[in-house]
Structures are given as C-alpha cells and as structure tokens.
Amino acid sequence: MQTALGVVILAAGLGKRMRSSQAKVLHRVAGKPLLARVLHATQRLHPDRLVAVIGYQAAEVQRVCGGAGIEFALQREQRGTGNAVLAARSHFCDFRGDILIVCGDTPLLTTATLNGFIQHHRARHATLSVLTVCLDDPASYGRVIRTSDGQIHRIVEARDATAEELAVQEINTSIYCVQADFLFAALERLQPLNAQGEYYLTDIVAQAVSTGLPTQAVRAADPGEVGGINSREELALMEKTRQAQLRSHWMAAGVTLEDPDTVYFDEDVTIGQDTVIGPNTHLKGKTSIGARCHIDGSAYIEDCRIGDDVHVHFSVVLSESELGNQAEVGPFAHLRKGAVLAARAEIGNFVEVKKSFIGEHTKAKHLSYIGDAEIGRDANIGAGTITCNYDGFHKYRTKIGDRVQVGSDTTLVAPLTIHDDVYIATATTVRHDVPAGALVFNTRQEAVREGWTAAKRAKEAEKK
C-alpha cells in the first residue's frame, strides 16, 4: 500500500523586505502569483492532502489563489515556520503518512525536484528529510551542520549561528519531508529561544537526530529552483530567470524569436510552430498563438486567440480579442475587448476596434473607429470611418451588411443596420437604416436611391 503524501505550503508571511503592501505571495513571476506557481508544481504529485497556511491579507490570497483540491489554514499572528505548520494541524488529525512542507515563494520550484526528494525520503525510511543546496555565498540563509561522519546535526538560523557556522555553505532550503506522526508531536515541542522570539521549524531537525530517529540531507541539483523571494531585486532577478527559460523552451518548440532577450512570454501563453515573433513583443495572460504566425515587433498581446498565418504588423495592441486564420492587423492598431476578426479579415493603420464583429475579408485600413459593431463580409471601411456608439447614456449597436463600401470620413450614427450591399458616399453622416443594394449620400442623408448598386454594377460590366 502506497504512503499517503500530505503537502503545506507556507504562506502567511507579509514579507518585509518587499516594501509591499501587498502579500509577497501575490507578487507575479511570469504573469502568475507565487503562490498559484508553487501549487501548480505540488498539485502535480497528487497529494492526498494539500493545503496552504494563510495569513497577510488571508481572504485576497485565498481568492487568487483557490481551487479545487486546495484547502486553507489561518495563522493568525506570525511567529515563525514551526508556528505556521501547527496552524494547519487540524487538517491532518487522520491522516497517516508523509507531509512535505515547501515555501509559498519559490516560483521556480518543479515537480520532478520535489517527487525526486519524496523518493528519497522515502527509500531511505527516514522519518525527516531537508532539502539543501549549497551556495557561494549563502547570506542570511539558516545553515545545515552535519556530524563529521556527513550525518545532519541540526539547521541554524544565520542570525543565531556563530562565526564557524556561518562559514558553512549549505544551506536549508525551507522544504522538507517528515512524518505526520512525528511532525505533529514535535512542533507541540518547539521553544521559542531565539533572538526572534520565534517558533523555528528547524529546530525539529534537532529533535530527531537527539532521539535517534533516521533524518536525511538531500542536496537539490540546481540552486536557482529552490531560490525563495526576499526581496523586489530578488523577484526581478527570478523573473529574468524564468523569462529565460520560457524562450528557450518556445525556440525548442520550433518558435522563431527574432531578438529572443526582448520577448516577455506569460506562463499560459501557448505558440504554434513556426511561428516568428519580433523584438519588443509582450506576450500576456491566456494568449494562444497558431502555427505560421508572424508578429513583427514592438507589440503587446495580452489574453488573445489567434489562429494560423495570421500578420500581427509593427506595434500592435490586442487585448481579449479573437483573430482568425490569415487575419492581418496593424501596424499602430488597437484591437480591445471583444473584437472578433474572421478570417482572411483587415484592420490597417490606426484602427480601433472595440466589441465587434468584422466578417470574412472584411478590411478597415486606415484611421477608423470601429466599436459595438457587427460587419458582413467583403466589405471595405473608408478611412476615417467612425461608429458613434455612445450618446452620453447608452451604448448601440451598428450592424453593416456583406459587400458594403463605405465611403472616407463616414459618420454612422447607431442604432444602424446598413443592409446588404450598400455603398455610402463620402462624408456622409447616416443616422437611418439603409436598405440593402442603396447608395448613401450627403451629409444629411437627404437622398437614398433604391436599386443604384445593381444599375452601377451592370454599368461596370458594359465597360469591361
């Protein structure tokens, strides 16, 4: 029978030295909080148990941060690690097993690391394990003192130790394995004799050697994963970290990064092969990106669908919108929220495109607004083309028809519906409903000829 596996995530801290009002859990490597990374990468063992320990803005955590599977314990006034693990005691009174212990702010951390440590643990039956690292230079970090046989003695706080221990350079990494029984019994154990006043949950360590019980010290490979956050330059530095490791993974998947250092890739976004994207490119949120796309450069794409072969032009901004497969925007255009381009559709320089709809080669080239809309297909939008949407209380919708050419500097005054295959004039403001096949023209819509679009296009057939 398999060993239950429990996880805590230690995450009730303020962080001081973030000088932030906000949780230092909350702080954001790669678009997504410290916390929710940490999670992901534990979720990933399925735990029988898992649960944060909460404190600093407790409810705001739990919001970002909750899910299914993830229970939450309350550390109601923060006196140190040992403290903040027998807060959430009450969600293990019946659980028999392993519970491993990890910090709320190391983003980098990874399943396979952590798997590989519970292994460890558990091959060995040790009924505690630490996870070290060692560093060049290990700083504030609690120190790990081995016997001379190698064996681990105890872990000491770098305020607390002496100028020998200090010298030592492995050091803890805050994530541990331990058996529930023994975890439980030992944090009711702890003492508060340090220069904080604090409950340190390494100090179980020495509760184990002292009675004979088999610990380990499992060295992690890599420094950089098992890094915490401690500080806004340590976050920066994290965040390069990451933003490294992101682009080289999408230039394995077959992405091509014209200027690999000037690409901002979010944890979510997802790229299709073949893809190229330019310098200066911002890739944010949920963005997914097809194959065979090209994004030019100096744009800013922030929770956005967009299928194959689609040409994102030089600085573009796209915000939850939807562009179909060998859609081309840009360059200098903005599409917001709810902009829907079909495919084999336009949008050129200068555009803005809010809560429409633009049909199948549909094509808005120069220097329009195009906002609560909906546009048929094959239609073509005049420069300086604006949908007047809003009348200082309300929002309306214009509705344009397939085919519909519409003149330069047209002002369409919603609500509209422009029926089928209409042609408006230039600068011509329409306040009234067209019906399908008409020419609109002058400013004051003073004449609507029916049936002009037929005659105009069978002129145009004699001629050829």
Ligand code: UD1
Second form
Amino acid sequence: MQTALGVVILAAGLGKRMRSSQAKVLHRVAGKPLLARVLHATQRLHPDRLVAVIGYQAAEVQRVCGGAGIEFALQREQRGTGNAVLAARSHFCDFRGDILIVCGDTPLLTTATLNGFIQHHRARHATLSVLTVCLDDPASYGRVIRTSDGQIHRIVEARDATAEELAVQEINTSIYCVQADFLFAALERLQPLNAQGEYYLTDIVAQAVSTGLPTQAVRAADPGEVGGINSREELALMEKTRQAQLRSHWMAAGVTLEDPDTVYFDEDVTIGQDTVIGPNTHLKGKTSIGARCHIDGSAYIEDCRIGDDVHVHFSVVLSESELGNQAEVGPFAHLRKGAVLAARAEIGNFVEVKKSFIGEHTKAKHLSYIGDAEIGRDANIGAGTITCNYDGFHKYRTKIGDRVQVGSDTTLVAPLTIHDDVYIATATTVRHDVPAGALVFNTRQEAVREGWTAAKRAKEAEKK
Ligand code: UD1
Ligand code: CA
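What's the form predicted in complex with this ligand like, now that we've got the form predicted on its own?
After this comes the whole thing, all chains and molecules, with the earlier chain placed first.
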C-alpha cells in the first residue's frame, strides 16, 4: 500500500518585516496571493490531507484562499514555526504516513520539486528530510550544520548562530517531509530556548539526529524556487522572477512580445497563438486573449475576454469586458464593467462604454459615453453622443436598434428605445421613444443676432 501523504502549510504569521496591515501570505505575486500559490503547488501532489495553519487575519485568509479539499487550523498565538505545526495536530489524529511541511511565504515552489523531494525521502526510508539550498548570500535564513562526514547535524537560526555558523552557505528552505508519529512527538518536546523565545520547528532536526533516526538534508537545484518572502524588497524580486518566467512561457507558446520586459502578466491570463503584444501592457486577473490579436501597447486589461483577431489600439483601459472576434478598440478608449462588443464592433478615441452591448459591426469611434445601453448591429454612433443614464437617483437603459444612425452631438435621455433604421439628426436631444424607420430632430432653429459681437465689445470697452 502506498504511504499516505499529508501537507501542512504554515501561514499564521503577520510577517512583521513586511510592515503591512495585511497578513504576509495575502500579498501577491503575479496577482495571486502567496498562500494560494503554495496551496495550488501542493494540491497537485494529490495529498490525502491538506491543512493550512492560519492565525493573523484568519477569516480573511480563509476567505481568499479557501477551496475544496483545503482544511484550516487555527494557531491562536504566533509562538513559532514548531508551535504552528502543532496547531494542525488535531487534523492528523488517525493519520499514518508522511507529512510535507511548507511555508505559505514561498510562492515559486513547484509541484515537480516537491514531488522529487518526497520521492527522495521515501527512497531513503528517512524519518525526517529537509530541503536545503546553497546561497551566495544566506542572509537571515537558518543555516544547515553538517558533521565532518557530511551528515546533517542540526539547523541553527541566523540570530542564534556563531560567526562560524553564519559563514555556512547551505540554508534551510523550511520544506520538510516527516513521518507523522515522530513529528508530533518531537513537537511536544520543543523548548523555546533561543533568541526569539519561540518554538522552532527547525529543532526537530537535532532531535531526529540525536535519537539516531534516518535524517536527510536534500539539496534543491534552483535557489530561486525555494526562496521565502519576508520583506517588500524580496516580494518585488520574486515578482520580477515570476514575470520573467511568464514572459518566457508565453513566448514559447507562440505569442510575440515586442518588448518582453515591459509586458506584465497575472498568473491566470491565457493568450492564443500568433497574438502580438506591444510594450507597456498589463494583463491582469482572469483575462483571456484569443489568437492573432494585436495589442499595440500601453494597455491595462483586467478580467476581459477577448476573442480572435481583435485589434487593441494604443493606450486603453479595459476591465471586466468582452470583445468579440475582429473587434477593435482604442486608441484612448475605456471599456468598463459589463461592456460587451459583438464581432467586428469598433470603439474609438475617447469613448467610454459601461454595462452595454454593442452589436455586430456597430461603431462608436469618437468622444462618446455609452452606459446601460443595448445597441443592435450595423449602427453608427456619431461623435459626441451621450447616453444620459442617471438622474442622480436611478440608472435607466437605452435601447438602440439595428442600422440606426446617431448624428454627432446627440443626447439620449434614458429610459429610451430607438427602433431599427432610425436616423437621429445631429445635435438632437431625444427624450421619447422613436418608431422604426423615422427621422428624429429638434425643431427649434438656431437664433441669429446680426451685429451682436461688435455691440458686446463696445459695451465691455465702456466698463473699463
Ligand atoms: C524560517 C526557518 C528558517 C528558514 C526560513 C526559510 C524557523 C525557526 N526558521 O525562518 O530556518 O531558513 O524559514 O524561509 O522555522 N509561522 C506561523 N506561526 C508562527 C510563526 C511562523 O504560522 O508562529 C509561519 C509564517 O506565517 C511563515 C512561516 O511560518 O509563513 C515561516 O515563518 P517566518 O517567520 O517567515 O520564518 P523565518 O524567519 O523566515
Ligand atoms: Ca520566512
């Protein structure tokens, strides 16, 4: 029978060194909270049990990172990493097998590395294995102290280390694989005899070694992957690393990045083949972009669904919107929540669209506000058209049919229905529904006062 696998993720700490009012594990890399990243990497191991130990902002952490198969254990006081694992004990009462321990602040961990580590632990029949890595600058990490024959002896925290120990470059990644019965017995025996007065998980290594149990220190190949985040600076470095990985990933998948270093991806973004992305483009949230699209550059695109062959001209902000195949948007356009462009629709310069459907091949190319509207196909919305959707109390909808021609500088006072094939003359304020095929215009002619300018100037001159 295969040995059972449990996972414990330590995520109860505030993360003092972040100097934040937000729990450290809720800070994000490539748009995804640190803890959610670690959860996903460990979920793909298909563990029999997955427990995250939370404490600081527990409710919020659980809300943001919770999901099927994830259990949460509460560590009421943050009394150290050893005490944190102990807080998960009640979730493992009847459990026999290995427990993988990882920290919630190690966001770039991959499932492959964890898998390799667990296989190594099992192949050596180890009671305890710890994943280590050698760093040029071991900074504040715990140091891995080995005996002269290369066996692991113990781990010492930087704060408690001698000068000689501090010179050691092999560090503790805080990723462990431990047999469950040894683990919880060892945690019971921990003493907070160190500079921080905390119960250190690291001390179980010396316990295993001194009782003669098989103990392994396994070196990871890639230091970048196992690094923890303790400060804003480390967070920024991790972000950089992840962005570089995502750029490589999308280029390998057939996406052209004209200036890769200035294109920023969130983790869950997807992009089709032969799409070209210009400089200074931010792709956020759950944005998906189809094949053969062209995004000229300086674009901020969040939670949008973009079809195939779409052209996003220079400088746009698009959020929570949908763009059909061959649609065009920009330059200088703003699509807000609930903007839906059917195929071949075109939204141009200085046009804002909110919570509106724009029908197939319908165009609004200049200086318009379209809000709470539904527009049919093959319509044209002239420059300076405004849907007056809000009276200060309520929002109202505007419906515009197929093939409607809306003249420039039109004011559409909602609620309003303009039926198919209507012509709206330029500079019309439309307050009432218009039947299909009609022309609508305001009757008042412009008044002309001849000689008015000269008279006005003379009057102003008199005042001086
Ligand atoms: C820890 C290790 C150190 C290792 C480093 C790797 C200890 C004592 N030290 O140090 O050897 O090199 O990780 O990144 O284990 N946490 C709790 N409850 C607590 C304390 C911490 O849940 O009471 C959680 C934190 O939220 C964090 C993780 O444990 O996710 C690690 O804690 P942190 O304070 O960052 O430990 P380090 O000082 O980095
Ligand atoms: Ca840490």
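Positions refer to the first chain, counted from 1. Nothing here was measured: the structure is a model prediction, and the numbers come from that model. What we label the rigid core is the largest C-alpha set whose atoms superpose within 1.5 Å from one form to the other.
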Determine, after fitting the two forms on their core, whether Ala454 shows a C-alpha shift of 2 Å or more between these two forms. yes
